[in-house]
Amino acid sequence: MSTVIVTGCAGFIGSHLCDRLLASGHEVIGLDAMTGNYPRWMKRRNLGSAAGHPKFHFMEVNLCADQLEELVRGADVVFHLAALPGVRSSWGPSFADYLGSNVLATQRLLEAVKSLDAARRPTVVYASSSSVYGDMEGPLAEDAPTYPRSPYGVSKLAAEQLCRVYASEFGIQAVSLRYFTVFGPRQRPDMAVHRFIRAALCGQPVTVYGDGEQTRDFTYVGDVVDANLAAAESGRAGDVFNIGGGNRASVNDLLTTIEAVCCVTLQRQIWPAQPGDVQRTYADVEQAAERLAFRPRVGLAEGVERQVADMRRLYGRQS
C-alpha cells in the first residue's frame, strides 16, 4: 500500500485505522460526510491525531451524491467503513437513510472503482457486520446461513453482496469483513459499552434490555484495524471473513467488568428486549486466522480499561 482511502474516517474504527496507516508511512485520504448521527465535536476529536499529519488529507464527501471516480483514481486500497449504524434505529421510515448510506453508497463506490482500468483498480475492504447472521447458537463460519433480524442487518448484507457480485462479474478485488461487537476508545456514544461506562463515570443508572444474559463476541478496535490491514494485503476478490475478538461474555459480565474497572456499583434499569436485538453472537475466526494470520490480542478487561481511560479524557474536556 502507498496511497489509501478511508471512508468514514472520522468514525470510531475509521479514525483508528487512519492513525495506524499514517504511523506506517502511508498517504491517507480520509472521506467522511460528518453526518449528525452523533456530535460533530466527537468526530473532530477522533481525527485529532490524524488532522495534523502531513500525509493526511481530509475531504467532506457524500458517497451518495458526490463524484467518486477521481477520488479513487490513484489509490491502492479503499477501506470502506462509512455507514449508517444502529439496529434499533433502522426500523420504520429511517430505513430509507440506511438504503442510501449503506447500500447505494457502496454501489456507487464500487462503480467508481469499476470505471478505472483493470490494472489500476484499488482493492476494496468493506466493513460488514455480524448482524448479517441473526441469532447464533454456536460459533458460525462464513458459509453459515444469513438471517439478519433488523433492517440494519439487511442493509449490511445487501452491501456485502454487492461487493461479491462486483468481484465475480468485474474482477474487483473486494473483501468483506464481518465485525463482531467492536469496542474500545472512541466508540460511538450510542453503543452499549460507551453508554455503560458513561453511566459508571457519571453516577447514573444503566438501561439493560432483556435479562442481560444475551452474549456478544466482543472485539477490540485495535484487533479490527489489524484485520483490515491483513485483508488489504492477503484477501482475494469476493472473500468474506469473520472478525471476532474471542471475548465472549454476557451483558451482565460486561457490566461486572466495568464496575470492577471503575470501582463502582451500577444501578440497573431493566427494559424489555428490543426488536432486532439478537440473543447471542459467536464468531468462528478459523478462516481469518488461516488466511490473514488474524489473532485477536486484547481481552475484554484490558480493552474496557483502555476505553474507560479514554472516556475520562473525553467527558472531562467536553466543555
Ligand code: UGA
Contents of the next structure:
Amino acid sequence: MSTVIVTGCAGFIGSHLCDRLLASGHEVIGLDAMTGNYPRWMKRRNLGSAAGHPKFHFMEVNLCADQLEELVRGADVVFHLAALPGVRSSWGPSFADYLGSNVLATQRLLEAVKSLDAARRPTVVYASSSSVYGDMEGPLAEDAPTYPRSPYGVSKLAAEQLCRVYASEFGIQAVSLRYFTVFGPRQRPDMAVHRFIRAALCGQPVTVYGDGEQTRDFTYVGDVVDANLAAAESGRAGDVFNIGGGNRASVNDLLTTIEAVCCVTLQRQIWPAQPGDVQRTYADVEQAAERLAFRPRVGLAEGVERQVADMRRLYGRQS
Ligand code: UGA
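In place of the form predicted on its own, output the structure of the form predicted in complex with this ligand.
Zooming out: every chain and molecule, the one shown earlier first.
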C-alpha cells in the first residue's frame, strides 16, 4: 500500500491508525465529519501528531452526502472507521443518526469503490464490533450466530453485511474486523475506562451499571492498529475477523485495576443495568491469529497505565 484513506481519522482508533501509517511512510488521506458526538477539541487533539505531517491530508467530509467517487480513486486501501459509536445511546430518535453514519455511509463508500475499474479498486477494511453478537457464553468464533442487543449493534451488523454482499456480488475486497471494547490513549470520553480514569483523576465517584460483574474482552488500541494493517495486507473479500485483546475482565476488575494504577479508592454509585448492555464478550481470535498473525501484546494494567498517562495530559493534571 502507498496511498491510503482513513475515514474517522480524528476519532480514537482512526487517529492511532493514521499515526502508524504515516510513520511507515504512507500517504494518508484522512476523512472526518468532525461530528459533535463528543467535544471537537478532543478530536483535534487526536489529530495533533498527524496534522503537521507532510504526507497527511485532512478533509472534512460527510460520507452520507458528499461525492465519494473521486475521493477513493487512486487509493490502495480504505480503512473505514467512521461511525456513530455507543451502545447505550443508540435507543430512541438518535437511531436515525446511527442509520446514516453507520449504514448509509458504508453503503455509499462501497458504491464509490464499486464505481472504479475492478483492477483499481482499493481494499476496504471495515471497523465492525463485538456488538454484532449479543451475549456470549464462551469464546465465540466468527461463524457464531449474530444476535445484537442494541440498535447500535444492529447498525454495525448491517454495515458488515453490506461489506459481505459487495464482496460476493462485485468482488470488492472488503474485510470486516470485529473489535472488542477497545481502550488506550485517546479513548472516547463516553467509554467506561475513560470515565473511570477521569473520575479517579478528578476525585469524583464512578457510575457502575448493574452489579459490575459484566465482563469485556478489553483490547488495546495499538493491537487493533496491528490488525488493521495485517487485514489490508492479507485479508480476502468477505473475510470477517474477531479482534479481541484476551484481557477478559469485569467492570469491577477494571475499577480495581484503575484504583491500583491511580493509587485512589473510587466511590461507586450503583445504577440499574442498561438496556442493550451485554453480560459478557469473549473473542475466539484463532482465525485472526492464523490468517493475520494477530497477537495482542498489551495487557489490561499496562494499557490502563498508558491511558492514565495520556489522560493526565488531556485534563491537565500532573497527579
Ligand atoms: C464498546 C464501544 O463503546 C462500542 O463502540 C464497541 O463497538 C463495543 O465496545 C464493542 O466491543 O463491540 P461497551 O462494551 O459498552 O461498548 O464499552 P464501554 O462503554 O467501555 O462499557 C463497558 C462496560 O462498562 C459496560 O458493561 C457498561 O455498562 C459499563 N459502564 C460503562 C459502567 O458500568 N459505567 C460507566 O460509566 C460506563
